[in-house]
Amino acid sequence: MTATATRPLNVTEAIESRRSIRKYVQEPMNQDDLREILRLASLAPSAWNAQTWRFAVVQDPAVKAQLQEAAYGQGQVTNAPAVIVVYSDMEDTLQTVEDTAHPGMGDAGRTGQRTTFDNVFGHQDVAQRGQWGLSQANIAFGFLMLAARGLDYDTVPMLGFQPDKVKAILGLPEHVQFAGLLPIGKRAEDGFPHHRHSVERLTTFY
């Protein structure tokens, strides 16, 4: 089965049918449905375009299962057919921020990229605008949890995990932040129903 041999739900069904979802059916995710997953995630929205996001998805058993120690042993991990582990790598946007200026803008466009960037975080140590490329990667994880249930998939959002631990199983550069792992797959339970503040709860209005 494609991506499109069924409807793809919309934005509210997506939101409202959105569950965190830790028992998985226990098949192999269809890889062309992963990838438009990841396709559709990487359309977020970044300050400037930096895409700061990286995806590093995880299929093999031995490997989730290294995942699943560094995550305190939570069964989910394990229990996905794919975990993906999204992260920040600011250093990587940084080195690389031309490519991230629209075609459209031409030369000047990736001259202008490079020195508003050398500007904003040339005088910035690692970690603080390492911080600043997490709150763009954040955006794309939210992203990835809607485009996977848009195409009838389920997530849980995890930060409960040891992040030199999994930078270690991955090989992944000291410098580098998580947004968090998200175990995929198809629902074999139906989790709880939402329970949420009211809007009013949640808004002043001004």
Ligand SMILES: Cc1cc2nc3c(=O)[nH]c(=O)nc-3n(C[C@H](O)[C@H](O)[C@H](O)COP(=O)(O)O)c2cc1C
Second form
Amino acid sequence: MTATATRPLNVTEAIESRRSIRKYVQEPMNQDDLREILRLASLAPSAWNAQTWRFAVVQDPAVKAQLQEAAYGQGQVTNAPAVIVVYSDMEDTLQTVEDTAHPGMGDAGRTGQRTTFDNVFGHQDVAQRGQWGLSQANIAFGFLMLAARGLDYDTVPMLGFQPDKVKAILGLPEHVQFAGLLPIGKRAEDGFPHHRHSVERLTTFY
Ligand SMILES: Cc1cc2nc3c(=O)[nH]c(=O)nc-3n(C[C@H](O)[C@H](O)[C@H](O)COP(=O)(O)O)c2cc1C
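Cool, the form predicted alone is there; where's the form predicted in complex with the named molecule?
And the full complex, kicking off with our chain again.
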């Protein structure tokens, strides 16, 4: 299924047509589209608007090859024109937390944001608050996949890699936590049809 869709897809179309794609058309990413997908993902919500997610975009073939090695040789890493590495950096979030207060709240909002975060996270260790940061970054990871699909791009979320190796390749600090790697491009295969639990299996109505 390499035919292009009329874009932007609506939300239902994007969700229905997203599937993991591991073979891509061999052409570079349109850089404007790439930025727009990242911008849309940045609109994800987060608790206290903390925006713990960070993106590393890898398009250099040599760096992609290193990522592939860190990902147990999984071919989609080099087959895709770009790989977006999504991680949370809770320490950067805490250091710059005033920036996440809404400007409409003024100086009081900035001070309040600092107080809130110091109270909640000040007594937690780096790993514990890093886990909280990751729970926020995972929301952006989901948004990123659907934003890509909405602009007729395809992706495959990946957690099959060695985090320490990816940190070393990208020069990321030890404390960051990964939502995942996301190879992205135009599909050159159909992927698998959805196979999911029924709503009844998953849901209890009260
Ligand atoms: C967090 C996460 C990690 C995943 N890791 C990998 C991976 O390392 N390699 C891979 O080929 N697929 C990976 N997948 C893709 C899943 O196998 C796939 O999403 C699932 O089978 C459902 O298929 P679909 O995405 O086509 O709907 C991952 C998916 C998620 C959400």
